[in-house]
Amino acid sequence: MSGPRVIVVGTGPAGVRAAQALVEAGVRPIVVDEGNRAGGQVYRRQPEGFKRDYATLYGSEAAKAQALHRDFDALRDRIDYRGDTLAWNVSAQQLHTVHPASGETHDIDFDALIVCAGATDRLMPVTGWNQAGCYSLGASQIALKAQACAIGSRVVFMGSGPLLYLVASQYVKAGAKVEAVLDTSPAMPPLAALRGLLSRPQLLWRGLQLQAMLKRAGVALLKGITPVRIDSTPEQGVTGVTVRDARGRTRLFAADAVGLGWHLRAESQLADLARCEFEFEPLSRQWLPRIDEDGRSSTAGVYLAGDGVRILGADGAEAAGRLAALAALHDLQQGSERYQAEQGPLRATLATMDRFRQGLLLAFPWPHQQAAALPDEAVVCRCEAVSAGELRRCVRELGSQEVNRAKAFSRVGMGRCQGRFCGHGAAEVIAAEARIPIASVGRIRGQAPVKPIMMSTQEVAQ
């Protein structure tokens, strides 16, 4: 390969637009994709042979999804595309990948690495969430998009944020029975939230339309709820959801499946392994990779874009992916003129997206107080069956006021998900028990491999 070697990880909106910008500059990037078809989670494609049209799959986002898929397909012969490939580690100027089916690994040198790893559901533990029939909102969406099936015959969705209403509406549109949408956020958002949300009035209006559609379909919509437990039996799995409503009344909703989610969390493990610096964001109560306005991380040659660094939605991811690629080209002395011409407008777009993001965080706050109220027997880490009581014992008896110390003593975050789903909730339990600021608890450090891989692999250096 002549010219600089640039790797793009991910083919969601950020990754596709990054690859497109590189190709326009005459660079043939290596594009690593854990899936086998471009689109990411938000524009996930249906399997080959399925016949649903774009309007059915993506609703109001159909045109954007179709454009992204079309543009990526047009790039295929101008990029080195490696689908079904997991990027499992980053070392000095080298990305380590594996093809899960064959177990073959590749160590790929790079001059620039653009990580567009996307996001996963941000989950708060709920008593009973470790029972059969509990899914994340993202998993519920994947079942609908990729398998054309619902997670249950009577479904309750619980959590907060736009994805809660989007997935519920997609289920209703597909003909599934949605019993209720249970939102922990208050019915009336603060004024500061409205100012942020009005930066993108069309999206605000679309969210209100989704809620109206759910009401017309007869779905119970409750805001300001407090989760009590997910009811279940060993034979049936989930049987219902018990909550307290905004008036303090106990409500039970019968269900055989539950979809859970409180916004999204950035998939930042590769950034961590690349030794990028992180910073604590008080508004969302989480640690995020530190980047400059154009996506440069603190590690030379590593760029971060899309929901894998800031949750700005699909439109924001497209702008961030292109800007990060242009920044990389500029730094490699491959396209300074285009970078200078587009830098200002793209930065302005991202600033608008970030105002909206902050509005969402204020309107749909992360319910950190819920962690403090968990009973001791509630499971926090589902992979390792670590309870809230065990974490509190680590704080009281072992002095584990930092999450990685608690991990060493309790195994929280040591399972298959490596803390993706339990890490934020575990940190909140520790902070509440230790009576310290959540920032002082720290974050679970990333470890390679970022996801499980086979022990028998064949390394191929490139």
The other form holds:
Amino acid sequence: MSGPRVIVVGTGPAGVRAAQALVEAGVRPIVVDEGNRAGGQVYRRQPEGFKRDYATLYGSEAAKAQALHRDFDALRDRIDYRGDTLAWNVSAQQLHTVHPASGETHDIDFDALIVCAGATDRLMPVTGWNQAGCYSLGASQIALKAQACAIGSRVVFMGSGPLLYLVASQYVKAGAKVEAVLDTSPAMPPLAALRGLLSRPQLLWRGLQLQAMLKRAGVALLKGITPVRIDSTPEQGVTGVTVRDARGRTRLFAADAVGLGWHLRAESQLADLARCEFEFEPLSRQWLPRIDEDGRSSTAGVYLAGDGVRILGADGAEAAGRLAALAALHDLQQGSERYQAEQGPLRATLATMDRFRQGLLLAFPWPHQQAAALPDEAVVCRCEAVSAGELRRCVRELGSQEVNRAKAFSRVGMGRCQGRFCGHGAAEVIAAEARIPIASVGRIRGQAPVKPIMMSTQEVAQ
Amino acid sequence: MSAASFPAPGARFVRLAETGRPAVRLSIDGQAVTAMQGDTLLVAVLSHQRSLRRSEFGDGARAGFCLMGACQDCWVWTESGQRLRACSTPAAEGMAVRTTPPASHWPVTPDLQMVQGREL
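Right, the form predicted on its own is done, so what does the form predicted together with its partner chain look like?
Below: every chain and molecule of the assembly, starting with the one above.
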């Protein structure tokens, strides 16, 4: 086959729009999808045989979900689609994939790699969050969207950010029993937050409507709470959630399931393995791959788009995916007309989304101070049940002031999730214990394979 | 045979809709149960019981966490010892899963089979 070799990883909003832009330019990209039905997590499709319509599944975003699915389905014959396939490593100009069901591996050479790996929930440890019945907010939503289930018969949602209210309202609409929505952010956001939020007034309005809907439905809605613990018994798992409310009173909410989350974190492991440079973002207190306005990373030929690099949400991901693909086409000398025509408007769209993102982060801040207050017996690493006390001991006695060093001594971040869910909380625990700025703690380095694969997986020369 | 449309006693997950799907029969730790076509293994198990497995590190039962294939908290095993990620594995007719890894031997994973094959 002639023409440039372009790979897109991911088929969420960014990946689909990137693939579409490539096809429009006459390129036939390889599209690697860990799932098999496209849509990403945000527009995740329900399995065959389910009957709920788009409006029920995606609410106000139904038209966008339907358009993304339709456009992807129309691309299927014009791309080299690799479903149920994990991109597990990147080396110089080569992507390594495995089809876990068959064990089939491929080492694929590329001229351009567009990584649209998406995001997971961002978690701050809470005492008891390792007990059965604790889920991420994203998980709570997937249970409903993809399986028509609630995570429990009496559910509490705790955390902060837009997903907290969205998931809670989706549960109420679907007929689930929501006991409480517990937000760690204060009731009155700072003025600077409003400036950002007003850059997308419809979204701000929709957020306020969701909160009003929850109140009308009789759901307890508390702001400015401090999580104390998730209560549980060995037989039942979760039995309730204890918090301190904004006035310092202890409140207990009985529940058999909890959905937890504070915004999202980027799946940036492939970018890391491709040796892309990262930079610290003070507002969200995390390290993210550095990209230019159009999605070029610091590694030639590697482009990053969507929530896997900047958490701008689904609309932002669609714009970023398209822009990154147009930039790649331009760099590969496959035509610059579309790039030049669309670059301005797409950049402007992304800038608006970024102002909104900053507003969200100011209104619903990452509660880093919770890490310092976490009791020593609380589990930080769910995979291997490593406590905050053990992590702090490594900081104090072994001088582990950098997160990878602390990982080596404490095993926090070394388990099955590879630090996806404990990494940010652990960094805050270390920073608080060592009394150093969070930026200097660093970030857990991405390691291949980015997810567990069979030890028999062998690289095969193509 | 139609699948139950109400939460079974002791179930963790509650079905809210899509309850008219055909039933699939599988076994969990040797117990015959009924799930629905389109269920993930995670939903099939948690619509009958409260957990998927026990933590190897002694801190109690686990029932999955992220449901998107990122946390690996939901591993269960086939009768032959193969590991399955329950949140991304569809439940299928006749499946037999265990919530504990086989106790008497290492799981017969493809890698172990390969090693054994070399040693014979």
